[in-house]
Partner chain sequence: MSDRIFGGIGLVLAIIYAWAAAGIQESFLTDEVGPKVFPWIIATILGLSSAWFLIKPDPDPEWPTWGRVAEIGLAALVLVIYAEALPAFGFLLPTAVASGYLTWRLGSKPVESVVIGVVTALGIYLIFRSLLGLSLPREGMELAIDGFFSSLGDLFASDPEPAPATAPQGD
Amino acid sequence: METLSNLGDGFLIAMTWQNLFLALMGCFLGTIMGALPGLGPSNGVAILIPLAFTLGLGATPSLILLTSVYYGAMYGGRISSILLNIPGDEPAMMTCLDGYPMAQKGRAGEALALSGVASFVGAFFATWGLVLLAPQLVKVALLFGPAEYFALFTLAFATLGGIAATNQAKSAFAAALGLGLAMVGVDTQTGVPRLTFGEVHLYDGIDFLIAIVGLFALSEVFVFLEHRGTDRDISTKPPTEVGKIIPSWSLIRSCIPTMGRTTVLGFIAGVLPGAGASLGSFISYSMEKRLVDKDKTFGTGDPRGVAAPEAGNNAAAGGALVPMLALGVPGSGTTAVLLAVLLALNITPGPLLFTQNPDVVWGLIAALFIGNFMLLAMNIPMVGLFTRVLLVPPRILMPIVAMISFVGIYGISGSPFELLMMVGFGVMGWVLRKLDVPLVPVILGTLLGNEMEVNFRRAVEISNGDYSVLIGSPLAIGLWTVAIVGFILPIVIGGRIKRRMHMSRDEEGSISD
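Supply, in the form predicted together with the partner chain, the structure of the chain whose sequence was given, as a single chain.
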């Protein structure tokens, strides 16, 4: 009951003209970003953070804008999957399997509409899941002391690669790299400069926004430069005719059981650490294939094969917000970027967020509900508009992305030093992606590094230098166990799952969700 009244307050906050307008803008921009190959939810949100920041938006409006982009991108990813057989972002990968064959049969409009409905169902019920589950998780999180938090952060890093990670050493390397970068600057506890090599610019530390924009957005430009003119160049594909857009009721009805099942599954995948939207859509598709594919129509344009991954990945996107908001520990790339939004606005995420800034949390959740309806309205009748956006070739788009990255970072720093660092991160991102080193742990490391160290030192400080306090409570031991299992399990079974995920699709160069 208390939750519902909180939610009601949230709607009061979200229902201002400014917030409604921001939600609309976010949904619109997000759908475009999701639809454009090369711009996904994480880099789309990444280039917008510095902008929201320099525009002087408050905490709630910024979050509303950026999470609307996040939800919008999850909707938009399917458009290019269906029309071009190229996933707009990684979670939309599975939608290609049945979406593109449907489009080839002249049913592109129906596939788009159906996937729009499926996205809505997934996202809508996942937002309800968020409303119900997050406050419960907060109650558990309030029992956490510094030692438990340190274990929780470790757990987040250990499981971030996900069950499909192929090389855990590379995930560990990436995490250490990010944590190492976070250490640069003046030590918060003792006030001594660390690892600055005497460079005054580094005394404040490396701004994580610079790392995020460089690694996610700028490196994408380099990837496009690398692939220009080869068969991985996507600008040469002709777009497919859309056809009729309104789906028949019988088509939707035949997909209702599928959507129901995959929403639940996707939500769970989103909440669990290390799964995320990509895996959510993957397991949703495979489960449906196993359950209802009696005539072997999956993969040849079966509508249920379009609905399943879309409901799954949008539900997972909502689910992924649960640990991010309640624990302050994101489980996926894009929620890591959303965490950066909170930190940039000086809001400490985690259980205290719900007690100290209930307006932010509930305003955000209410905005998600509103955004969902906006997205549904935008995505069914106006889908033709978004398909036209796909005609913008990357050769025009990517320079714009690069320039907007510069504008954003210049806006918050005003000095060339930060811009040079961003270029450095861009090149580093390209090299790391070539070597198959995941970028998300690097980002998470720069975001959480200081918080993690503070909890580590506080725990040992409280016990007067006794390091065994780190595994001193049953809760901490439980978290460590999950962390260790989560790190080792992919080494045993990860290769098999990864192979299945890519069985019918080449790996696109996009960043994981």
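Right, the form predicted together with the partner chain is done, so what does the form predicted on its own look like?
The next block holds one chain only.
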């Protein structure tokens, strides 16, 4: 009953005119960004962070805007998958398998509407999972001491590459780079400057918002400049005609069991560290195909093959918020970006968030419920408008991204040095992407590095220098075990999973051709 009472208070906060407008704007912009191939939820949230701070929004309105962008981008990724056979982001890759064949049969509108309904079902029930599970995780997290938190942060670094990662060495390098960046500035315990090279602007450390906007948003601009005029410019490819956009009730009813099963699978994948929406989508499609595809219709335009990955990846997106809010550890790349926003607003996610800032967390959760209904209302009647976005040339889109980045960061800091640093991070992000080094571990290291160091020092000081304290409790041992398994498992099976995901797409492509 206490949980429902808190949720009711959250709706009172979320249903102010300002918060409703921000949720609506976030859902609309998120759907557009999700529909544009290459942007996706992480880049979409990163691009709009400067806007949220420039507008002077408080903690709850800022999070409502950015999480609405997150949910909207997860909805929007299906649009280019179905119409162009090009996923808007990696989780939408599995939607291509049956979405594009449906579009080729003249059923693009039905595929878009059905996938919108499936996205709603997955996200809606995942938000209920967040309501019920996060407070229970908080009770467990209250048992954590410094040694357990150090092990938890290690677990986050070990698993964030994802179970489908093929090169854990690159993920480890990216995490080490992020930890190194977190060391820049004056040591809070000794007062000694570290890695500042005499530059006074670095004494306060590196602002992780600048790192995020540079690594995600500006690096996308540099990638565009590198590939302009090549086959990466997909805007010249006209999307398939949408046609009828209202699916029949019998079609939706036939997919309800599929949506239910894959919502559960996706939510579990989202809560687990390192799994995320991509694996949630893949597992949902694979399990559903194995369970119901008796006539071998998956891959040829089966509506259930559209509903399964969309319900799964949107449920995983909601599930990834659970460890971020309850433990302060992100469950996906986008929640790592949202974690940075919380920290920038001087709000510490984790067990105390639900007691110290209940208005923020419950207002956010209530806004997610409202945003889901907004997205459902947008993504069926307005789907024709969103498909027009695919015709926007990148040469128009990318200058807008750059403008928002520069104006937003300067509005936050007022420092030309910060702008130069942002450009430097943009170049770094471009180089790392060319080397196929993941960017999310860099961000995570920058975010959690200081907290990880503080908890390590506390644990060692409490034990009078005895390092065995780091494995001195069953909880810590359990976390270390999961971290080691989570790091080794992708080395063993990651390549196999990745190959199966791409083989599925290749097989679908040969069938549709």
